[in-house]
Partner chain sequence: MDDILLIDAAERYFNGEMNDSEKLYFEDLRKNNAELDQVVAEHIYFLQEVSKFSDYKQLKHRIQETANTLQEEGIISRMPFTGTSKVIYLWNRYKKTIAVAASIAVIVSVLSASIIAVFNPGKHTNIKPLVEKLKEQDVKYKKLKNQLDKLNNASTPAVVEKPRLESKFRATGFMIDVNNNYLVTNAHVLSEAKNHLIVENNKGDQFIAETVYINNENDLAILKIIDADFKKLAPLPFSIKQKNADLGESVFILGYPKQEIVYNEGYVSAQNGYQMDTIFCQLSTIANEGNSGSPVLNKNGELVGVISSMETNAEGVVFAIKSSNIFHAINEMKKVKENDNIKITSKPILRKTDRVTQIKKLQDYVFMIKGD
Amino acid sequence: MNNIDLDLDLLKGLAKQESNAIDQIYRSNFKMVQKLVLNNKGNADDAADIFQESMIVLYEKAINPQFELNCQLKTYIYSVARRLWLKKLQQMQKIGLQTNDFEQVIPVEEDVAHHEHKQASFLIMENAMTKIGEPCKSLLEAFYINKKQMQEIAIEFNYTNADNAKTQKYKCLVRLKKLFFAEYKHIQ
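Structure please, single chain, the form predicted on its own?
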């Protein structure tokens, strides 16, 4: 399932008020909105309020049958949250800038582009991990994700000692890098 299909499924779930969809939207987007608010004169409560208001806007759009999502869901949420935060900043008169000057305070295009590039990189890495096959996938996950020691990995994967497990991990890492960079060069 690609990102667009997932985003559309999440919107449908939100429209039906399914808790799984709401939770996933929250987990995937709250920190991004929180960072936006905290980096622009807000606090944690402001971030929670802005995210909640963004979710309400998104819900109202999701239940509208004419609404079409023309970008990634995270981009839409970021845009809504940004507009809501700018409006709130104006109301609170925290800063004495005109609306046109906010582009200097919040470099949105750079943030969104950076966020999307990072997301694309994560997807490529996820794809490379899928393609690498076993036992490399499990070995790399054991070391990098589960933070297991090489001796523990050697026992788990039936290597004669930790040095052999370390050598195999290195070979798997080289294969993973080749798979990753074969795709990564296309997003540069």
Second form
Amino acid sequence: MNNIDLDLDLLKGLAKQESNAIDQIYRSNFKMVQKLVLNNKGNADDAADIFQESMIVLYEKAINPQFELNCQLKTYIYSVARRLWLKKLQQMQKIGLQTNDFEQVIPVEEDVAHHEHKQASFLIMENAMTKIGEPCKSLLEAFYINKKQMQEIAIEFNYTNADNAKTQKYKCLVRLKKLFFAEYKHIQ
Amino acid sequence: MDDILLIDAAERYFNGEMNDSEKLYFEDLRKNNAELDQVVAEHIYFLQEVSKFSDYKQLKHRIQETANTLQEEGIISRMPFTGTSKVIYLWNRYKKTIAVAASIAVIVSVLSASIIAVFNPGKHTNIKPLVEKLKEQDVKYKKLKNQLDKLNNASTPAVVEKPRLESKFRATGFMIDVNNNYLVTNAHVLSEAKNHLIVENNKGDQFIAETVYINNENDLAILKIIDADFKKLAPLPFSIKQKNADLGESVFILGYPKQEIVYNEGYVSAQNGYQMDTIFCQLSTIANEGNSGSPVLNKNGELVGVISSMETNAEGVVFAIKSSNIFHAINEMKKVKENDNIKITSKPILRKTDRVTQIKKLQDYVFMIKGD
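In place of the form predicted on its own, output the structure of the form predicted together with the partner chain.
To see the whole picture, the full complex is given below, headed by that same chain.
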């Protein structure tokens, strides 16, 4: 298999969140991102964070059906990591920054902006989930995130039956949606 | 209760759990009931967001799992790279190379200490003054260099040379009165000078100066060269503008962000300074540590401001004291009897000359302000 096919395979795997693909991408690219961050005023923790975030940007790209890989996977990851790190440094007020690039860089501003927008809505969801409190949070997470059946949930949360659990879930859902949309419309 | 059923149906529809007839019935219902359709559409939108969120949570979890595995294998380090742990970490990692490198490092560090010192960024608040603090190594290194120079010169016939004074900071100032050798700089610059104050020209000649007026409120200070060796300059080639610079007016700056004079351009980007401070105006240009006290001039070579500080969380935002404050400072200063000789007379000759000529005429009036 040549490099491009290998890269495409890894991306398909990542889109399905396959551990193998994540593992491979991690192993072949982490050192590069770490070098970038360490060489530009960052530490090991920063490097680990930036790499994970770059991986999420790559995932968002991979699940898009219109996605085409126009460069090496490595180049894409480097460019994204570089962009993310530059933004982070700017936020930390380290001005007058130039990176010492040792890899090719392609423009990824749009992808990163798209990613940030997504992150903003995730943050709103996360905050809304926290605000509704327990047992609502666990109940909704069990249903929507862990995709458990109502029957299972009823037992786990000590409801007398599935219908009762469903009513509770509905009440929690209304509160969650209200909190979510109240914030969400600001970022649209 | 109806609402629960509706949400339940919308979820089953979204998840593809309805059979064909159910689906048809549900779609028909949506088509014929706008209100119901609205509720379903909104909920499906929400479900999409939840589904993306759930995907994202799962992905993060998987990535973290991989990261943990690689961390156990020692491929990733999550160790904080700060303080002593950084040293220990690096030591364990590079034990072998360090021995070789150390001997080289000793030699290199002596040479590079002064270079690094200049580029190390200081601590930032939102707004920072632009005095450059010369690091201690820098001072020591210069002293060493001076001694070496003297040693080398010992064999050649002795020329009586003034001893050079050590400095802990560098900023900029400019002449405003050539008859009495008064210069303007920032007040915050002089707070650094506790022992002596030096004015140094572009050729590296140093002259002793003293502070005659200081006003922390508008960050202006006036000093006087008291050194007998200082040769009187030709009449001031620029005038100081009473009126504020116009928004958008292009300006240029001469200063000492390094050991030689540096030229820069920009424009007036706002009429007031940081948090609407009316003493300042805002420029869009590049200024660096060492630029404090730099003259800001317009295209006619009229002085419109004095560089003071920059904003650190925005790029290219520099604040300059409006030139009208200089007149205020002079009037204040004149109240002291021995300073009332100050007189600003200028012979503006820069009006219709090109920039290169303007700079040539101006640079002799712009000085480094140093001290200890």
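Positions refer to the first chain, counted from 1. Definition used throughout: the rigid core is the maximal C-alpha set that superposes within 1.5 Å between two forms. Owing to the predicted nature of the structure, the values given are computational and were not obtained by experimental measurement.
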With both forms fitted on the core, check whether the Cα of K166 differs by 2 Å or more between the two forms. yes
For I155, decide whether the Cα shift between the two forms is 2 Å or greater, given a superposition on the rigid core. yes
Does S138 shift between the two forms by 2 angstroms or more at the C-alpha, the core having been superposed? yes
Could you check how much the CA of R175 shifts between the two forms after a rigid core fit, in angstrom? 72.9
